[in-house]
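One chain is shown next in structure tokens, namely the form predicted on its own.
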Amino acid sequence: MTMDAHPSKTLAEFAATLEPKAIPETVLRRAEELFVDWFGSALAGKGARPVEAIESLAREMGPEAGEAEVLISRRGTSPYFAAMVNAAASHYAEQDDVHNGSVFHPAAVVFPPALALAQSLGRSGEEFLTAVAAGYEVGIRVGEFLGRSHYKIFHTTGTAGTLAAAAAAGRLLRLTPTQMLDAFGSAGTQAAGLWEFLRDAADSKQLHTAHAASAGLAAALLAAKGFTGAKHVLEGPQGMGAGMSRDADPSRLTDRLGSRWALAETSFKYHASCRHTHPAADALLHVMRQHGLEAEDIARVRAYVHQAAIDVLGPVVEPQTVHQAKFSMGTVLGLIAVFGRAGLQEFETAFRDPRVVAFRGKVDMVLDPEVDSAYPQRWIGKVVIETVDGRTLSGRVDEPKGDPGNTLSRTEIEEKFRRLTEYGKAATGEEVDRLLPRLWAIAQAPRVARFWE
């Protein structure tokens, strides 16, 4: 990699001047599958009591009419508080997207600006889908910038997110280089998220999406107002990477900018729980069908993971609400072992089931180096499960369900997509029939338009 003097400038110009041409069709397809994606776990958060309290609060302070929509009480407002709703909406049911190396969840600081702006502006689906293509190749690789040590303390979507908001945001309000560059100076100066809610079961990570998309939101509306804002942001000596990292590497900035296309390589998140399970879950799941097991046959199960793992789900040891249990190694093993699956309804009314909580005391993880120096680039999954009558057996997932190379099919998508509007009650059987042929066809839009008129 060759080092760029002024990496932050590199990154606003590729982002404001990113044209549908440049996009390959592969890409634009996978964003497709992105939105509808998205647009399902953004349902899904309708009703939760963190997300309703940011309804409320937004419903108090913003316009009570407007072009942008808030999914899940289908209002219209101003972008601003959609964006705000409906990124923290869609961060609820943790089945929103995640990107390995980066490790963060582009789609829900990325589409809630990038809908509402669209809507207001009356950009057409193809403008759309570009922007969104900017705010993923933005925020993924100010992520991976970034590094490891940020994510150990800082929630890297609540962070990275608000850059990538911010990219999404002004590309669709047609910045210049210059004036996207002040944007990414607004965003930077604004990004937050620590882990430290997880503790507590605290409802902050719900406010990181929702700060990081409305943050992102008014930084490019701002810029193209004239407000200025750091020119190195990111790279500088008092930047992000110089106070948020130990291991900031500029050079992941602009590497291979235009060619190689972050979004494609994005997951899908199959089970409903913090994707550090996911590897773990595949692996316990493959075993136990490979040799018929039940969760009664197993009497220890060591699960082999990355460091940041152990940093995320080490905390949470007795999970007290859905929310926390979805960052509970030893839960999600649980309900795997018991139901075969850790899906949106077996959180809600098994976590706490004494099966499930008996399984979880015979969990352990442990740091293993083959886990770790793959990560975050890989996301292997290993266990080791001992039996009640004494055999030891193992278990590998090299690529864990979703992954780009174990990917999940439209039919599949869909599927999952009904899943979550039926948890969310946010939508009809007949309605979903109609919405989903109107998301897939989003690329063909003259002008994005509302979804529930």
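It should be emphasised that the depicted structure is a prediction, and the values quoted were computed from it without experimental measurement. Positions refer to the first chain, counted from 1. Compared with the form predicted together with another copy of the chain:
- Remark: the rigid segments turn against one another between these two forms, and the hinge among 269, 240, 91, 79 is at 269.
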Second form
2 protein chains.
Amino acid sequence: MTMDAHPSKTLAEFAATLEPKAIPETVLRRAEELFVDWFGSALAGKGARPVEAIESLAREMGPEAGEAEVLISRRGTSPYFAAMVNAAASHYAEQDDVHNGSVFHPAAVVFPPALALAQSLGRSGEEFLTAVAAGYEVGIRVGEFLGRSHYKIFHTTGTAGTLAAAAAAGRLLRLTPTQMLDAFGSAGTQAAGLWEFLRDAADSKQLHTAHAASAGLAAALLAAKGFTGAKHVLEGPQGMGAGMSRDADPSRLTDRLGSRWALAETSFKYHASCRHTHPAADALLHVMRQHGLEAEDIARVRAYVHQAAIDVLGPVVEPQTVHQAKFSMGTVLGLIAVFGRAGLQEFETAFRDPRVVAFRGKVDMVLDPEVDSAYPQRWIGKVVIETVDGRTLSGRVDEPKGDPGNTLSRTEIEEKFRRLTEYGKAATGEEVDRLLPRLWAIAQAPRVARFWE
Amino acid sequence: MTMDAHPSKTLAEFAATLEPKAIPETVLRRAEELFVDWFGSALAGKGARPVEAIESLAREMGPEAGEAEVLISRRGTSPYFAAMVNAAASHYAEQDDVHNGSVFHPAAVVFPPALALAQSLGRSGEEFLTAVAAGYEVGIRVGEFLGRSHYKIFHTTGTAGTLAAAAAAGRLLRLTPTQMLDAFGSAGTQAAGLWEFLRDAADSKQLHTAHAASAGLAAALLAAKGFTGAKHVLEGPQGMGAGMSRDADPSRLTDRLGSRWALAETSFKYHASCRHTHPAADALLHVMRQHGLEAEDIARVRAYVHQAAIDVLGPVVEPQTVHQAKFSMGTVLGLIAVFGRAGLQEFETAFRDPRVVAFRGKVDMVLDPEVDSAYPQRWIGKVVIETVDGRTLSGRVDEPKGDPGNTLSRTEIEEKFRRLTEYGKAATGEEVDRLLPRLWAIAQAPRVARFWE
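Now the other one: the form predicted together with another copy of the chain, given that the block above is the form predicted on its own.
The next block holds the full complex; its first chain is the one shown before.
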């Protein structure tokens, strides 16, 4: 591999000059699906305390009108505040998408600034999706560049997310490559987000996406006005890699730009639980369907997992809250066994259902060398079940539901969308009926208009 | 020293409960002086390209009216955008104050959110100055906590400044100690600012103060709405110290809280040049006045300096721009010798004046062990002059002009104010005549009102 002497510039140039015709058809169709999936997550944030606090801040500090739409409240304001609130809202239910290799949630930081600017500038749906692709390709590569040491302290969705937002916004503003590099400089020098809040279960997660989306958008708007930024904000000796990582790898910034589409590697979240539970949940579902089993037919489940799953899920023995239940392997498999799914509603209403609690006691986790060595590139699910009638049945899923090789169908995305909007009480079934066809047709829209008018 | 198990909390409690009567009279008077000094710097940013770009962003993204004042444009808007623009403006002329030990510029990040909230909430001048003191005490200690390794990569005024802004804003919002700790959490997780931009002489410096002021203000506003934050965002294992420093010292966070007033340690900037030139400039001025010398009486000047001065100033031999001239020891001493001062106007109009250029060639820097070992706690100035008529005269200044032991008189602060407003063309002499008495009387104001109505 030849070293790129100025990877920030190469990446900025790519984002600024990306054209729809350069993007494969399958990638554009996947972008549509990620858009619909994101929109549902944004609506699911309605009514959530931290999200409504940010919306209240936006009402007090921002303008009362504008072409950019706050999806949960259906009001218009400036792109800055629409991006801020929509980003906070879409990261709340933890059902927004994820890119495995970069451990980065692109949708929550890319769609909010892109939608806000597309609406206020009246850009076409095609230009909107192109900007979204620029945001995904940039953000994922910045996340991969920052690496594992970064993720130990920093919430990559907050930090890399600021660059992702700037790239998407910059493309909609039609920045030149030089201006896009300025936007990257102004975004990178505002990039922030620390994991420390997790210890106190504080509200920062929504603030991180809100901040990334609004600061990245501001960086792009400033670049359009001639405001300059550092030219090596990612790889420079006083840049993000130097200050916020110990294993930053600049070669990742430009990895197969234009031929590898990181957007299409992004996973939909299917279950509403910690992602470390998903492979086993899918494997269990597979065995139960294959053999026509009910929850009460099962005597014991062994889930064969990677070490990180044991580290994260092991401490949760008897979950006391919905949030903890999402980190309990026994509860997740219990919901799957009893209801056939582990969605937002099941967690809210049934994590203490006696049938689920009983099933929880039948579940063990076992470290599996094959599963562990494949992680994190591949998340393999393996379970072995003992039935009440004495059979031993095993199941295996090589890619959890939602990963690119086992993706959600458009019907499944719509079903998820309906569950998310019911959860947030953000739209009626009739409104969703009218909304979904418009969302699916985004690529054909001559102008991205407001959805709630 | 006993270790404080929760220094973030102790600091938050101090900021939330600080009362005017707990602050010594001399400290409050110094706060007034720092306020007048800051106001002049804010006006000096008028017309500067990066500042006007941020003001243009604020006009497009923020509300058209409000009680918080943008000082350069005299318009009202929401506190968020007034804080953002005033912070950008006041860091432009590089004449805003500095705290030596923390290498932190408090005024540019503390006064903007404090003034914006005091105006919009109608707080008294006394409460405003109390909040300002909270901001200085918090921000300086956070800067000291983050230490030298942090400053190598991060612009402390951007990072520690976010906490300083949150503290000042939180005090004006009358947050409880618990809410103030939440505000610190939300501020710390947004703290950002990288030195990488310096390499390209990019515009990020103004963005750093703008971001710190607005993000810190937002953190405090969110805390008032019940939005929670990390409780150990400074000293925790995934907090700012862990992620952004290698020599973070938590004991600095609570250093003599309530007895040591870091606000009163803050220095006014007198000359408009790099601060490493100030000690020698003062020593030269001292000798010239003592002996009644003119520039043409001097054959040679040796400036005895600390190593950092040689590192920073050494490379500038023949300055090509105003900005470079501020880093040329010969030019600074030449302006002092010819005009008796090295202010904004002198740099703008005369850094290439033949008399200044001629003087520049007579100046050398020499590393001095005493000066070097006293640095950075003390910035000693020493010069030895050879006169045309064969005399050797030496001068020494133990604290440069503007440091607490050699502070500016109120008359000198007013003179500096007038020079700054002339530079920015932000106010006429008559307007300044009306403005200054109101600024000096801030402590007596029953409500902090707008200044330009």
